[in-house]
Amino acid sequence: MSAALWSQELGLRPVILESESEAGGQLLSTFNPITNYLGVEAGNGTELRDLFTRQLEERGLRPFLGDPVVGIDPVKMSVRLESGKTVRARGMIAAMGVRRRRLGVSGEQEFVGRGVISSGKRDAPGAYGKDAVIIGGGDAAFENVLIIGEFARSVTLIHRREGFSARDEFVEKVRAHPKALIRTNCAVRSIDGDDRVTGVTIEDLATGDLARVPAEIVLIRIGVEPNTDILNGVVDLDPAGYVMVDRDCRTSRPGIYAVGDCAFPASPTVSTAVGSGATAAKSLHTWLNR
């Protein structure tokens, strides 16, 4: 949205292609208040998204929704959509964002909505009086232990390693929480149940022993991965799949730029997304008028 706004500001004619049925990306799954975007505060991600889309609509900028890009031709500078349509342009800005990383175990998808939840903030009241398992070792995992711990009977955090990437303040609070238990050096091998989740099977990575942890609520927070599959072979990606860009958001392919979370994993924030969107638009404008 930032790239489109700045492209128009510079006299270009942007076309916004959005694969989902509504714009917003990760903002739509952000249920906490947003207080760290300079100059603006919002009750949640959707509220901030609405502010952004309203500004675009006032400029006549409306995204084409629900028609994913399935192919990119960097020579013809064109994209092919799932509907069969082709869109040609003089330049492209990839703002594909990220998705939550999956465990890839049985039960993970089958029990979505039947014990496997997607948001601690939104779904925590449903954990009242139940046993919960949270998988991960970063800030999000530990923060959700504290959120769900307000309602659940118990919360077990399971992490593959001994150490954590979470901030010390979160780790200390969880260690001191009367309902929380931390199990390290363990990997989840399956999410089990019948009609609903009844527990998870974990493996002790030191001994190989399997154990069952009873749970009625499971939340997975093992990080994110970029939505850049469609760019593989089109521009250079790093080993984790993030687009490699220079300080002007230029990729390895002239005329193609990348912004936001899919290109800046060190700072996946609204501020970075907005700033890099403006940078890419200005860089593209300069390239087109070289």
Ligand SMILES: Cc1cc2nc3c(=O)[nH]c(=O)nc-3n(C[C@H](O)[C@H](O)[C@H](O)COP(=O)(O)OP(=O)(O)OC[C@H]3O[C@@H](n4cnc5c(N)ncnc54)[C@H](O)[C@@H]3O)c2cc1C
The other form holds:
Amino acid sequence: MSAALWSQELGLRPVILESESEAGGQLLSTFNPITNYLGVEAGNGTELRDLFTRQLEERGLRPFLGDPVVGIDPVKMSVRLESGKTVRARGMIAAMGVRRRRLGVSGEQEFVGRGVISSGKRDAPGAYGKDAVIIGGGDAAFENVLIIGEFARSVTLIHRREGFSARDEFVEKVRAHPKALIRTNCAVRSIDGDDRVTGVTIEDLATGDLARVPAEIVLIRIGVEPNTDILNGVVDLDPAGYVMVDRDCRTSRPGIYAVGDCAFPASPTVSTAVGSGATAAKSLHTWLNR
Ligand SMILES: Cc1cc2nc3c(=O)[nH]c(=O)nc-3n(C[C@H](O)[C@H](O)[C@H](O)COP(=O)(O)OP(=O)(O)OC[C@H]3O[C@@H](n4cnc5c(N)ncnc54)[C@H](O)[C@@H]3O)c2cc1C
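Next block, the form predicted together with this ligand, ref. the form predicted on its own:
What follows is the whole complex; the chain from before opens it.
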């Protein structure tokens, strides 16, 4: 949205293509207040999204919704949409963000909404008096132990390695939490249940032993991966799939730029997305007028 706003500001005619039926990306699943975006405070991500879309609408900018980009032709500078339509332009700015990484085990999809929850902040009250399992070893996993631990009877954090990438302050708080238990060197092999989740099966990676951890609530926080599949072979990606960009948000392909979380994994924030969007629009404008 920032890239579109700045493109228009510079006299270009931006077209915003969004795969979902609603614009907003990760802001739509942000249920915490956003207090770290300079100049604006919002009660949650949707509120901030509303401010963004209102500003775009006042400029006559509305995203085309519900039609994912499924292919990019960098020579013709065109994209193909799932509906079969083709959109041509003089340049492109990729802002496809990231998605939550999946475990890829049985039960993960089947029990969504029936014990497998997607947001600790939103769904924690539903864990009242229940046993919960959180899978992961980063900030998000540890933070959610603390959030869900306010309501649940017990929270078990399961992590496949010995060490954690989470901040020490989170790890220390979880270690001291009376209801929290940490199990390291364990991989989740399945999420089990009947109508609803009843537990997870874990494998001790040192011994190969399988064990069952009873739980009615499961939250998976094992990181994110970029939505850059359609850019594979079009521009250079790093080994994790993030778009490689220079300081002007240029990719390896002239005329194609990348911004936000899909290009800046070290700083996945609204501020970076908004700032890099403006940078890319400026760069694209300069390139078109070269
Ligand atoms: C729970 C949570 C809390 C957060 N809290 C904060 C916070 O407090 N402060 C902060 O600064 N940041 C926070 N963030 C991070 C922030 O939301 C992201 O950094 C920001 O949304 C990144 O914006 P983006 O435009 O790069 O990507 P996204 O928000 O991921 O948007 C990408 C968009 O591209 C669309 N898309 C993807 N592929 C295609 C395709 N092929 N065709 C068409 N459209 C496509 C997606 O549907 C999506 O709408 C939080 C994130 C989460 C999940």
